Amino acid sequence: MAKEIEKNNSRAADEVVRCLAAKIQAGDYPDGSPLPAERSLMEEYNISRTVVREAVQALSRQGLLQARPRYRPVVRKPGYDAAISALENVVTHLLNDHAGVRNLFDTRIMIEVSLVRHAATHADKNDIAALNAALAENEAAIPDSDLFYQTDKAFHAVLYDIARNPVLPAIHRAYATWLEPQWSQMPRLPERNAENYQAHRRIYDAILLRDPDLAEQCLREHLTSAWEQVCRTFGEKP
């Protein structure tokens, strides 16, 4: 009997998920608006609180809702960030072991290699100015490791912006979120910050020279060194 009830609840939740997802995509529930209260959903769909909560969890996994304890879920407009956020549970599982972190980091290298090559051949004066400004903030933050980490992310974010593809900034934000638990456990060392800043400087200079091969080489050296820093921190083999 318990299994039958659970099965029926799952079917009901699936139907509610389809209905709510359709309303979100149609704009009936605008981006940033709270989802109707549990009681309202229970009455509208003639379902239990358990089914409502199961449907909310499913929509959250799809990136269509942002759910927090003790707050009403908030609607998220379907988009690249929402689509990538839907992968969070899978990625979190992958990050439970060293090989999973390495695989994720390797995909970042592959993407950023393409980005620096593109920047070296296509960056305009505004892109160069944005990179230069990010680099200057990165240098100024060397003594402050927490601030340096933020400016490090900002420098790489500019590379993702240059391609003018809205998917790429969403990917960068996802990488920053997924990998932050590893970076946050690393020792805060100004000398390491200075080393990473110099790596950013070499990438910038290669882009300024319009040399995609050199830009790729500098990027690979930088991220390879960054990975070695992670491995030393956690006592892992590169």
The other form holds:
Number of protein chains: 2
Amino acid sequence: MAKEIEKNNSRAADEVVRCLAAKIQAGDYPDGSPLPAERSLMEEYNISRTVVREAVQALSRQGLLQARPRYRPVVRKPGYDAAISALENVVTHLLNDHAGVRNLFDTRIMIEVSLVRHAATHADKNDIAALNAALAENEAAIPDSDLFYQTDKAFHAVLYDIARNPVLPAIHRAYATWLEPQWSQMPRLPERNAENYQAHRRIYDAILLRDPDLAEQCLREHLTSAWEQVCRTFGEKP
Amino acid sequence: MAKEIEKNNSRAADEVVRCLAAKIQAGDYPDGSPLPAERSLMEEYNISRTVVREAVQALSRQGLLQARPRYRPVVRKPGYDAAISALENVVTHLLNDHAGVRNLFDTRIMIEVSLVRHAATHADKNDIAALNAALAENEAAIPDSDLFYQTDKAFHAVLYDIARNPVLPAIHRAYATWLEPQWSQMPRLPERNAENYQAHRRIYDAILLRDPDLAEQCLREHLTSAWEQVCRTFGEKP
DNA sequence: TTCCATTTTTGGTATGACCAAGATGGGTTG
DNA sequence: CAACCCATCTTGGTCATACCAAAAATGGAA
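Please give the other form, namely the form predicted together with the DNA, since only the form predicted on its own has been shown so far.
Below is the whole assembly, all chains and molecules, this chain first.
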């Protein structure tokens, strides 16, 4: 009851936001369909267009709507990727300094260490097969740096999939997106690719051996080496 | 050059957003100070108040401004907590179903496992002392469930601090915030507190023994038990 | 100096208008 | 008949203005 009083404290748009969000989640309106026109929402809720636009803007910034500039906002049911995309702007600021990148990269190391340990103890035949396939494509792509980058991501993606937690692949995509600028400026050489492939293979072998400690060690060496490469490229100290 | 054309495609507010964001990051305007009044921004940028408000809303949703309903927006330099708070709304939706909560909780287990393993191998004297102190307060709070909850969080917080990565404490606060609703509905009994305290102690002991595997096992048992408690409370299957 | 009442400032909302770019529909053309 | 093009309507983006209520500033009284 105190709650209503607090909320009464201005913010007419908030109620509309909640209502629309509820409707989106309830399936009415369906995912992928355009939102009703602002002018019709405005009379549906008995509010001014100002408020409608504020609500729409809020929802789109939350990732529940995809609002291209001149087009009708499109409903996008909230997924883990939507959550991640909400972070994008702030993360951009945090990545402005080297320490920020380092901190983010450290969390990636931490997570991937967990993933390979988990894989080394829990991976089933299908997981192993997926890793193997990714590894093969990775090897085949050594001469083509662009393609190698894709297969590199794909190999790591398999690791994120093994845990069967839909949050993790979203996190992986986030890392890939956020750290992309760093990577894209780095020189890409086939010999470097071969090195990375060997690292992937060692990780894979350790998982096959069901040795989490070894897998962790290999993964750490792999990512640490990648980080040192980044530092050399940007002339920063590790 | 194509970029300008794309951006010219509407979005007058975006430029203002970028400009204001830059000024915030540059220190002009200083952190914690209120933003200029809308009407003055409006003449500074030669735009209508509509656009000013849109920009302010955008910035506040990104966490660069803290905009209470009726007050002047306050500048808040982007930190890791700001990033997390940007997630809040979407996460709320994701937590609507049991599976979402489970997925989130699993990531917490994963992260904390990494943390205790790290602590077991790298914690220094100060870290141990901090853990010890948190543990003592935790024990003392067993009879008082509210206080126990605080000290419980504090104990886990120490774990998040040991890795010396500012991202992690922010993540911890996020978990605490997001999972709070689940916890707050659970019965809090001193005997349950005592159980949790014992679990904390076992984790601490394992860290003291420098045994990452044991620490991981204790942590897993602790969190798994907590999860089962949640499931019993809400009548869900694990 | 402290405190309260008044005035000013400022954020929240409503209206109405205009523009330009998408969406629509009907007529023309191959 | 289908593909194409232009006139038109629709709709999102922006602006200007006005009003209200709450916050902040101000000034006078105790």
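Quantities reported herein were computed from a predicted structural model and do not represent experimental measurements. In this text, rigid core is short for the largest set of C-alphas that superpose within 1.5 Å between two forms. Positions refer to the first chain, counted from 1.
Exercise for the section: Examine residue 15 after superposing the rigid core and state whether its CA is displaced by 2 Å or more between these two forms. Expected result: Yes; that C-alpha moves by at least 2 Å between these two forms.
Handout entry: Rigid core superposed: residue 24 CA moves 2 Å or more between these two forms
Key = Yes; that C-alpha moves by at least 2 Å between these two forms.
Problem - Core-aligned CA displacement of residue 72 at least 2 Å between these two forms - result: After core superposition, the C-alpha of residue 72 moves 2 Å or more between these two forms.
Practice task
Report, to one decimal in Å, how far the Cα of residue 46 moves between these two forms once the rigid core is superposed.
Solution key: The alpha-carbon displacement, core-superposed, is 8.3 Å.
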